[in-house]
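A single chain, nothing else alongside it, follows as structure tokens in the form predicted on its own.
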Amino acid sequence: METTTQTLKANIRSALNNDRLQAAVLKATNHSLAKRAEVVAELPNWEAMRSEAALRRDRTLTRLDDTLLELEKNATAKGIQVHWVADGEEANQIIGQICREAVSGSETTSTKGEVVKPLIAKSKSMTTEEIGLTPFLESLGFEVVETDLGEYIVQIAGQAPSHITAPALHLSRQDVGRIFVEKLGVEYREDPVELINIARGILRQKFLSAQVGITGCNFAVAETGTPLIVENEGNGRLVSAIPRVQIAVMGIEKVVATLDDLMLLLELLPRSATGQRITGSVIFFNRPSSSRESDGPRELHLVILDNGRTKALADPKLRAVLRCIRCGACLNACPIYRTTGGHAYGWTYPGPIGAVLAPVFLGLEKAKDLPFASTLCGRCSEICPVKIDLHHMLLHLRQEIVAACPQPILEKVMWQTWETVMDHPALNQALAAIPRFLLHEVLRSHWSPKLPLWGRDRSSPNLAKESFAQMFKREFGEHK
């Protein structure tokens, strides 16, 4: 099934009929929430840290243009080549040109006489997923290998990541074992250590052969001109240390003003994302390496991407979404995500954060269903480490979509009818009495229909003989 934002309802129906998917997602998100709760409880000032982080992120956003120019100035002074790009197409073209120049004249042939594709090693990056960088580079004749284990698994499976921080969250270890048998031709294994060793043996050769390394950018410090990534597997270090050319790709919102701001965010990010006090590595890309150094890239490029972010910046009701540090905690807390998984959302960023970003990045028409994939329970806002008010943003986007996008006539009639009934209490009470009369007086309380989806594992509750208003009136009399 094609997975796009415009097939959301079909995607959800498919997910709801996949018990194995639901079990894997629920197990993984429960585990993440438990780990997060444990490490957050260690910090008595957690709420104060969240408030301070939100304040600092907003302060940077109010002077984003100046902060980005400071980043460019300080990065360029150290030899980092900075590229400003408006959208994904421009980013892909520039990155493709850098890669072509990096491998020019280095084409080789195998012992069988076949042309060997130049190799690009990537570490985990949601921004490059957003712009479709990997398929674009493959169309230019490059072999592109994802080196994060989760990203590697979904890449060889021909799937998209289903979570911001855990790309293969929707897969069980048995699923991974079957994928390795089919795609790598190895014997079936389901022990995680054995599966990791299989992937490590393959990826090690890819690291050593890569001519270009591409990374994301968790943050970039303006006062020092330093992009950086956080990671746990060591692949980010190898991707940025072995190839001669490195390209880091960041959205404009990833800039932070000072190292002091960074230290605060590095306290919040791993606790919210992976339930860790700190990640395995925090890797700063300070400058290109010199000829006297044995590792590190000779060329270091920083691609700074807009791709719709300034649209959010210009909207006072949506600007705070650019505070996001991509921890994925809102996904783990969201009852919709926990039921359907990430692929149902149909694009790079799933969950509540994705449902806010999609209409901004893709346009209201293309993503008009996503803001409605929410219960508006507010758990996403409660868990966000930088206090993004996601559920109210979703409500705001719903209002914009209803105003801007044509609605089905039947839906309009239904809501207009509902509005009329709710505006007239006497009519509301009269209509509410009809199903009670039919159930209790005509059917004698013997009707219990199976409701779609919800009723698959649940029996339908019977209506009470009295409404709440009737019970209140009987107990307390007329309201004066």
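Residue numbers count along the first chain shown, from 1. We call the rigid core the largest set of C-alpha positions that still match within 1.5 Å between the two forms. Just so we're clear, the structure is a prediction, and the values are computed from it rather than from any experiment. What changes on going to the form predicted in complex with its partner chain:
Once the cores line up, the CA of T417 ends up 2 angstroms or more apart between these two forms. Once you line up the core between these two forms, the Cα of A23 stays within less than 2 Å of where it was.
Superposing C-alpha atoms between these two forms shows the smaller rigid body rotated by 7° with respect to the larger one.
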The other form holds:
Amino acid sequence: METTTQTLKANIRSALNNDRLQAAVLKATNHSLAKRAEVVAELPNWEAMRSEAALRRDRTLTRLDDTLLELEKNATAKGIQVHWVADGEEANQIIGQICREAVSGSETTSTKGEVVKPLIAKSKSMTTEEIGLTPFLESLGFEVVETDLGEYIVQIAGQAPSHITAPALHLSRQDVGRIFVEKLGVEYREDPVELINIARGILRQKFLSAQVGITGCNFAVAETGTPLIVENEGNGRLVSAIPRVQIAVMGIEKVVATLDDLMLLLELLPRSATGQRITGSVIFFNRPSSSRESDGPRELHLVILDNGRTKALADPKLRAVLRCIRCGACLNACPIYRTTGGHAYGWTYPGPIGAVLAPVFLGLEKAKDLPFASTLCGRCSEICPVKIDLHHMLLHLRQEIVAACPQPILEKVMWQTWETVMDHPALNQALAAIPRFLLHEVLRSHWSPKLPLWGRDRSSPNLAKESFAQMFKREFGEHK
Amino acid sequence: MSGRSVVLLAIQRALQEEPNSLPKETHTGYDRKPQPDLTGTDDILRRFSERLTMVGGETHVLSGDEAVNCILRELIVEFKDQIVLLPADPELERLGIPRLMNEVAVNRIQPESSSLSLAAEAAMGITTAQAGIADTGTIVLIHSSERGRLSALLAPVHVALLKKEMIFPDKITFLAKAQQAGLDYSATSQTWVTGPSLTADIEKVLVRGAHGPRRVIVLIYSTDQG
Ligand code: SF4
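Show the form predicted in complex with its partner chain, please, because up to now only the form predicted on its own has appeared in this conversation.
Every chain and every other molecule in the complex is listed next, the one we just looked at coming first.
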């Protein structure tokens, strides 16, 4: 997706002017929160599970190198080909190369003599969104199809996912109906079942002719060398059953040390993400298929990606963000996300987790507004299944940004004045009389909703006649 | 320098800068007391059925091979003259299912040896499941040359045969016991399936039957062989 983090304010304004978007986002996030609450309530030890998961994720992070090496050793021993890549560019190059080799020598013209692009089927993966894999593969001449129904809808609409686990959450059924009319040339309908049926029919044909399958990787178990994904639609199963070459892409933080760790995370992830006890399928890519197996990938690749994650690892205040299991619960809980939806954030990962990752992945300068798109209410940290202290991280990033990025002179002068005044109680009290007078005597009598910015969205404040300091003095006398 | 050494070096540097951010206190209050082993008991079986039904699956509890044959006949008759996928699984053979299918005159296809486009036309697929997890109503499909992925995946209806004694109370017990029960977790690829495939991608409306089966029917049986 095109990064538009630098126009955050404009993005937000346009989201605020879009009632349809706001209604869709609010409805969907409310629904997810309610479903989550139901299945969380049935586990009396939920809080202890969160703490334990946080601890185990941290333990793995403190020995991330050894854990990844163990994963590599065990995966390689079973015939999985492991590739380490430092950034998105390298990842794309390697994946492009694997795809080229996979299709070399296969038919490229149809019976009518038209060139048929070799087909790659993808199941949902935010990591591949992060590195812009799809446009890259398209530029190499492949047809790349997103097979998750939500992803497919945003792909044909020419949009990006607006939520980590529910890519088309910002669209109403009417929106989807219109997209299908325009892009697929079908009759308008808005019944979700009918719409899903249309997409399923089209995608079924794609699955059958896909030559390479690309999946993400929710976790990879070091002790057994097993990448795995969780999904609901069955598209991940098809992508890993039909093409004879499969590529799974993971960030370095997706590794878990043991199966026991995995089982704990498998309790937390589906409950937090979709309010399910478990997803419709959990697919363990334990090894490539043998020559005697008629389905599954003969060639199985695992791409391990850094792309900025080690910057978070090196920062004591931010390391814990790598615990993230991409459940999307912090998005659903965030009052900003719930109002603006995901696209306003302007890059792959929206919501509180995105606002923490953006300055790390994109650099402070490029993402300097994102940590400010938060009320710091802390709901994100409260809901996070691995107890990431997101709102304190946002606060920390604000400090870093102020220190590192040039601030407007006026703002600097303002804050310095404020600091001086706050340091001197007498000055403070004397000066406080001025705005009180202005607010009370001038503003209130001339209040108008037409007042720029402030007046537009607020009613006039109703101030007490006396300040707290004055009242205190009257009641208790001068403070010695 | 290869990508591998660049990434590893970056990780090692990061860890040196900030070697140990673990809290001193490591007691989280999370402890899993050993549960009594209820694998294969009626209680666990009931729980499995209840949980699977909640997510839209169907179960039948059967005693003996004959009962399995009976119910399968009823299910298959609906698909007369249509394509049914049946892998070359010796357990299905032992239960006499290929013979049964010939009697009912369905068009039996082994996905291992047929074209993909033909297999994709199938109306039903029958497979064994190697284990069940009661807590979530999950069946475990372990893939091998005799038990491919497609029979459980391509058709709108998937019938899975699951031995009663292979139903474990939860994921943890499954993993602990799988090895003892002759299932090698890490040796083969596997899929855990819980109910029909589903999506809620349009306005969070739950639609059962996305890319995979719309109906999942689990036949839980105890064998005549004990
Ligand atoms: S930060 Fe926590 S709540 Fe947000 S996506 Fe990651 S794991 Fe989920």
